[in-house]
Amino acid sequence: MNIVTAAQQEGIETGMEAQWSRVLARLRTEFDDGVFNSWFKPLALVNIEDGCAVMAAPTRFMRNWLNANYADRIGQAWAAENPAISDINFIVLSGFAAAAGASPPSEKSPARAPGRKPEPAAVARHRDTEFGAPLDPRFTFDSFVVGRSNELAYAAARRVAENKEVHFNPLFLHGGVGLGKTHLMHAIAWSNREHFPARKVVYLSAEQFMYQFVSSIRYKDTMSFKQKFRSVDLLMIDDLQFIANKQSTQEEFFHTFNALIDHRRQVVISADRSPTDMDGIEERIRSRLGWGLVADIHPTEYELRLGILQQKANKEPEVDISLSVLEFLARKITSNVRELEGALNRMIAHATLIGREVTLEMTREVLQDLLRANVRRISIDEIQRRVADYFNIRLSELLSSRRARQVARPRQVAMYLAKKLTPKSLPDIGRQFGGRDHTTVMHAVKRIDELRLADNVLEEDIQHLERILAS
């Protein structure tokens, strides 16, 4: 066991700071004072781990600007100073601005959600000491389109936001990328502040939680960290899967979670999978996450995608987009809401900048790369339908708990194809097969792999299905 003494730890930290000072010196020689003082001087080094230098910027605006304009050059300066560093990561930690002793470039004050009244003094006081991430004013309940795939998560989020009394704690939202988890969490924060302005509401990612915890250890200020996180009325942590296998962070999260629950403070968590399917998370944490309400956000159906597009198109009255174009996009782009909205944004930008009418022909031309990608992307729903048709069974039987061979074997084939032809994880696939466990999917994939070697008929069936799905 390697034991690091306090003196050795201090030496490590001093060495990191010395490296960062030399990196700054390199950058100072390459850029004028205005650029250096505005963009580089306000940064603070948080940690160096696994070949990645983690640096804190005081605002999200500054982090985004650095990523877009100076990330490559800062990375080169780091590599020249320390060849072991192959990557850099900017995070937002507002407390570092004062610690760095610099004045970062000005940024507009955090925007209020559309139509909101000026916030009371109590909220302003909380904002002065807020240590979470900024909230996006676009993400409100009014702008969230509800469908069958997300109605439970939406109803639960509204209940949490509009009731001071805790009904289910925690609220755990899970689903794939771009399905609306972050939107709902921001909406909860906006609505809760509107209904209960004196409450302290904090939203941040699990990554930010971890780096704030690491920083508190580094600067020997863990007590302050504990006090600020355990004093909030509503704590929301996004993308909890990020702390998988981070034992120290999980330990602190566990104690923070328990302290808030014990004092009847509301906790809202999101992740890409349900608590029971989260690998690398301690069993005691997974157990407690299931105490409250676990709400799944499923992939969007056609009607929901069309509703999202119509709502967004209505906010752009200067660009006339026909219903046929919106229907075309809703049918063709099925991956997630972010990609869907991104496609519509491209059409609006093209029409605005070039002045062309938005037609189906123009849509196919402008979005040809995105449409090609979506043609190649096969969905689990499609695999299930094709397999059910091929083996002449009902889709409901394929998703049922029936174990008869004429149903179980096609189900295993469908799971096998879903694992082979889609990027979905085993837990994601299991959820779409009637809420089955990921170990069931793993067994199905292994079984079909074995049978393909010995059963020529099954091998031909699978090859034929793959050709159908690829066509």
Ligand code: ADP
Given for the second form:
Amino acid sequence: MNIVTAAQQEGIETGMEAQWSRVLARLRTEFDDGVFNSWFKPLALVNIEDGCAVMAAPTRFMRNWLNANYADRIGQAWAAENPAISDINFIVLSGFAAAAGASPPSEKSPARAPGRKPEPAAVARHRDTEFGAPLDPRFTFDSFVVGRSNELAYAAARRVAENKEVHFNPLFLHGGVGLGKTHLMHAIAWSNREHFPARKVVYLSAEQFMYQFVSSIRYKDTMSFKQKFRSVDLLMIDDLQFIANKQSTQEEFFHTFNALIDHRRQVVISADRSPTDMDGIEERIRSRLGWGLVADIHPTEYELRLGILQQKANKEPEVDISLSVLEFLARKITSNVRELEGALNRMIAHATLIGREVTLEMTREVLQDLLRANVRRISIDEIQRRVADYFNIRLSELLSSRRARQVARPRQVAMYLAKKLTPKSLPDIGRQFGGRDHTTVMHAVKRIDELRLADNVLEEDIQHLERILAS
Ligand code: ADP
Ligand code: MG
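Since the structure above is the form predicted on its own, I would like to see how the form predicted together with this ligand looks, so please show that one next.
Next comes the full complex, this chain leading.
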């Protein structure tokens, strides 16, 4: 039985064990004690085979967490110690915990269950379409919870995933950070791999697209860059806003995009705002981006948040978290799904480490900082979007210098709400409204204060907006 824990490793300095202890030593210098003791110390090296280091974690949760958060770093530490290692894999050996000082598992827990396949996480990370980015194994349609705020985006993504026929091109997904854009794109890719394995699907971020483009220029290899992107059946580019103001990358993107669309290949794009609001992107590209289906993902509603938490909690049967804790989190953490998941993960980690049921009181204590940050944290950005939406004008108009009444009044309302609902100073607000002077903001606030008293319709508009922003 080849199990060597961090605690036992001292003294054994040969071969595999020696490498493992050096990997741990590297990790120890890179992370603080809390992280090291919680996540790395409980790990045990099981085996090295075919260039893959297999490590065991004591719980499924821990394994998932390591895969999601530390696999790359651990993989790098291994590769640095032993260049022959190109892959890592975590398995679960329940009942075994190195950090807790438990004795090594008995003969009944096999280090490698017979015929056991490596976990999909590790495979996904290392065997990808040559030039696409790796896919997160957690981001599938099955794990995506649908609610009012994301149903259109979800339905469109499903359509793209399940049909070889191109119905709308491109599919443009947009919404604030942490609302599931990347999740949906990965889900499309996973679904394609399963149902149409021959289809060439490539997912990458706009940043990676740019990087590849730039290096193809550096290595005078733009021909093969063009060829490889144009041979794709389904191209997905995430966070397109990244190429704003990057002229030549935009140009190349546009050519690729047009070539694919002309050949009826599916393109899926995501960004943090709608095509029309993509500042720093050429007009002809912006308008072309809006030709297909533009689906926005709105901020989450309570039911969706609770649904997401329940789904995640169900995946951790060994951890006991009561419904009231989930409801509490869904009510309190409204910023985005990423933070919501982060909060739940912290509670799960906590419960795993202390081995008790998670109570409401414990949650309040453990999440103090997060809860405080989520109290009325409305951003100017969000106010601007909501106000633009509400008055049916474009965000870019709201921020422009146009003085026409139908945009100037909403702009004043947005400044007014920014002053009332955020802790930002007048100069800060001015800056975020296209670099205006603080006196302009002051004037807007005063004006709206007066008008609220005189104008019933405006008063209603503002109350309505305040309600939307508070939810
Ligand atoms: P974005 O790309 O929009 O910034 P992500 O797709 O990275 O957001 O999502 C952030 C996190 O929230 C991910 O862990 C993702 O799985 C999760 N998430 C977002 N929306 C949902 C949803 N509707 N159901 C389940 N998980 C979700
Ligand atoms: Mg994303």
